[in-house]
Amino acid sequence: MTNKQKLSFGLMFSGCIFLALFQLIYKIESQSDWQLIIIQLRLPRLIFELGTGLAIGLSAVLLAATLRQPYLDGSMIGIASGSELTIALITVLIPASLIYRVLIGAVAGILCLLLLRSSIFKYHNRVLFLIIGGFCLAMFFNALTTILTESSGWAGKSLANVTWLDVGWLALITLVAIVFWQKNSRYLDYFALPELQTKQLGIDEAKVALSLQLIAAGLLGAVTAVLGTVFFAGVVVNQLIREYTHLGIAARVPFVIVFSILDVLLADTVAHFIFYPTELPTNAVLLVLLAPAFLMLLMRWSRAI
């Protein structure tokens, strides 16, 4: 890691700390309420934001690497939208299940992944088919969710109602993901090689890809249960770090995670405080904040043509 890369990482990490402290203590006007506000409301929300940033960033890297398609993330191929649809359906039918929404989201994300692996993932070498097929599926799931929740009163897509139980489920899912990560992360850089070379090296690519994709789907589904689908966020974050650090896949992971966490913290800070006490949807604010970054990427790519 070069000095410039270390400095960039340090600045992003410092930004995360600043925003975290800001969210915890800003606009607490009554001394008698600070413990209730921080411990019961802001701290679980903040912890969930950290997990959300990790999930969006890491899932984007893992899916892009294992599919060998750098311009994909879990929102573009239907994993996030499929999870959101499943959560909406179950909670509309069984409102009491809402307390398990993070667990339901993780399971739904994995089921969506298995559906994709048995269908459009088989054609991952045909880039256009994979992108269009995945995005059409995502839009279909998103449309069904809108129709289902239009008059149901289902409350989703908000970090304002995060509970400690949500945090607990996310922590458990993250712990399971860490176990899978420890077993398979050393193979991540091999996905930069052609498939033929990985076979010659004796690597069971299909098994490793499945394990890494399970991590991505489980984490993304879990945070989608609360945040809702955020289209393109993962691919923008991943590509920004890729373009400006030129790091390999495995070395890029910490940068992507910290930058993704920074983006989520910034988006939720704006969503929560800019029109306080009125709250904006964090996923919408995140898309607005990342739009200029996407335009920067397009201009950078156009100059390279």
The other form holds:
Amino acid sequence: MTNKQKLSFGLMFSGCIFLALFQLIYKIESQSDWQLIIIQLRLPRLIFELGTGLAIGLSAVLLAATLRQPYLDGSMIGIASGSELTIALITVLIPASLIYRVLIGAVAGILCLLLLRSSIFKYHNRVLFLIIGGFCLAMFFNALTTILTESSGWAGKSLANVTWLDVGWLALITLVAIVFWQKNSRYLDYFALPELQTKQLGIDEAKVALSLQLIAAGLLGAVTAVLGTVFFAGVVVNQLIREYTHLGIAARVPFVIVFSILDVLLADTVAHFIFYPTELPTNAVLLVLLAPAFLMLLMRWSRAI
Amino acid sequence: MQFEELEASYGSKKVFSKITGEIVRHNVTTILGPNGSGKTTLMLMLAHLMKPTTGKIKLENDSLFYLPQRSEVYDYMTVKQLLEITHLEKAESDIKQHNQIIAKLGLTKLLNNDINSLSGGQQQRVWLAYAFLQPARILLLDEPLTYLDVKYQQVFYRMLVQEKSRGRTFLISLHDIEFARRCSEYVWFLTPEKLVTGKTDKILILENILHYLEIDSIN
Ligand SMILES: Nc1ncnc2c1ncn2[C@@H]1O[C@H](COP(=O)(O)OP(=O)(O)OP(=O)(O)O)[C@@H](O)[C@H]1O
Ligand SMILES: [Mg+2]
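Got the form predicted alone; could you also share the form predicted together with its partner chain?
Now the complete complex, all chains and molecules, led by this one.
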């Protein structure tokens, strides 16, 4: 790592710590039952934000790498929307099971991945097919969610109502993801090579790609159950870090995760406190915050051209 | 390494059939044939990267590496990172030879560059280095001269001769008849119905060139 890279990592990390502390203690003195608020509301929310950042960043790196399509993430191919739709369905049909929404979201994300793998992933070397096909699916799920939630007035896109049970499930899912990660992450860099070359290196690419995609879909599905879909967040974070650090896939992962966590923390801080005590939807704030980042990315690309 | 009665098709479209031949060890063999005649397809099959519709391939304990005519890199990766993949299972003594190959192909100064930021010819040199640095004894190089300037075509020719003398076997596809005459002991003309093979001096004659490469004069 160069000094510049170390510095930016340090800055992002410090930013995360600052925002985390800020979220825990800001405006807490005005509350009489402040201990309860920290333990029951602010702490689980904070931990869930960390998991959300991890999920958005990591899933984008993993999907872009294994599909060899840099400009792609889990929101653009319908994995996030699939999880969101499932939660909307559950809300209408069996609302009592919503306490397990994180687990349900993870399963939905994975089912969505399997659906994609049996259909459009088969043509993954046709870029347009993958991107347009994926987006169609995402939009279809989105439309269904809108129809379903229109009458119920369901609005679950804030992190304000995160429970310890949500955090527990997310932690468990993350743990499983880490086990898969440890077995497969050393192959991550080889996805920069053409398939013909990984084959000749004797790598069982199909198996590795499946494992890495399962991590991505499970994590993204889990956090989307609470946060809702944030279109393009993953791809922006992944590409911005790539342009800025010039690091390869595996070396980039910690940067992407920390940057993504920073974004989520920032978005939720704004969502939580800017019109305190009124909450804004976290996913919408995140999208707005990432818009300038997206513009920066476009500018860098245009300069490269 | 021998193969018999190979047949290739994509879907219902047949590329070639009844292709029989042998790659002679410690020699250079060149495949000639017009665009779309199936040179790449045949090499993929010999490298076990594509299944023939019918036919047999006998490979005797030799490791084999195929370099495609074009390779894409999908993410940020420096020349050094790519070439390091090849010495995963290499001994110390090989590292010197390793550096020689990198130097000959003019890559020493490019080691820390992102592969996608290099010119077409520079990228081709990187991939040639990647191929030469493989432990494999048989190298299949698909149009290795693509994008190379005059200087590096010559460098490539010399490396070919040297690696052959070290006991390596080459099968390359080319569109350059004079280069083929200079570098190869054997030449194959690929046609849809058969593979015409022979020693270079016997087979690379005007009549065959005109007929199999579908041209009406050499100039
Ligand atoms: N993936 C594919 N799907 C369908 N058809 C293919 C595919 N790859 C090649 N073909 C067809 O098979 C035939 C042989 O192609 P191949 O690439 O082997 O030719 P080639 O001799 O290497 O040509 P060139 O000199 O242009 O490299 C061509 O007609 C081509 O259209
Ligand atoms: Mg070809």
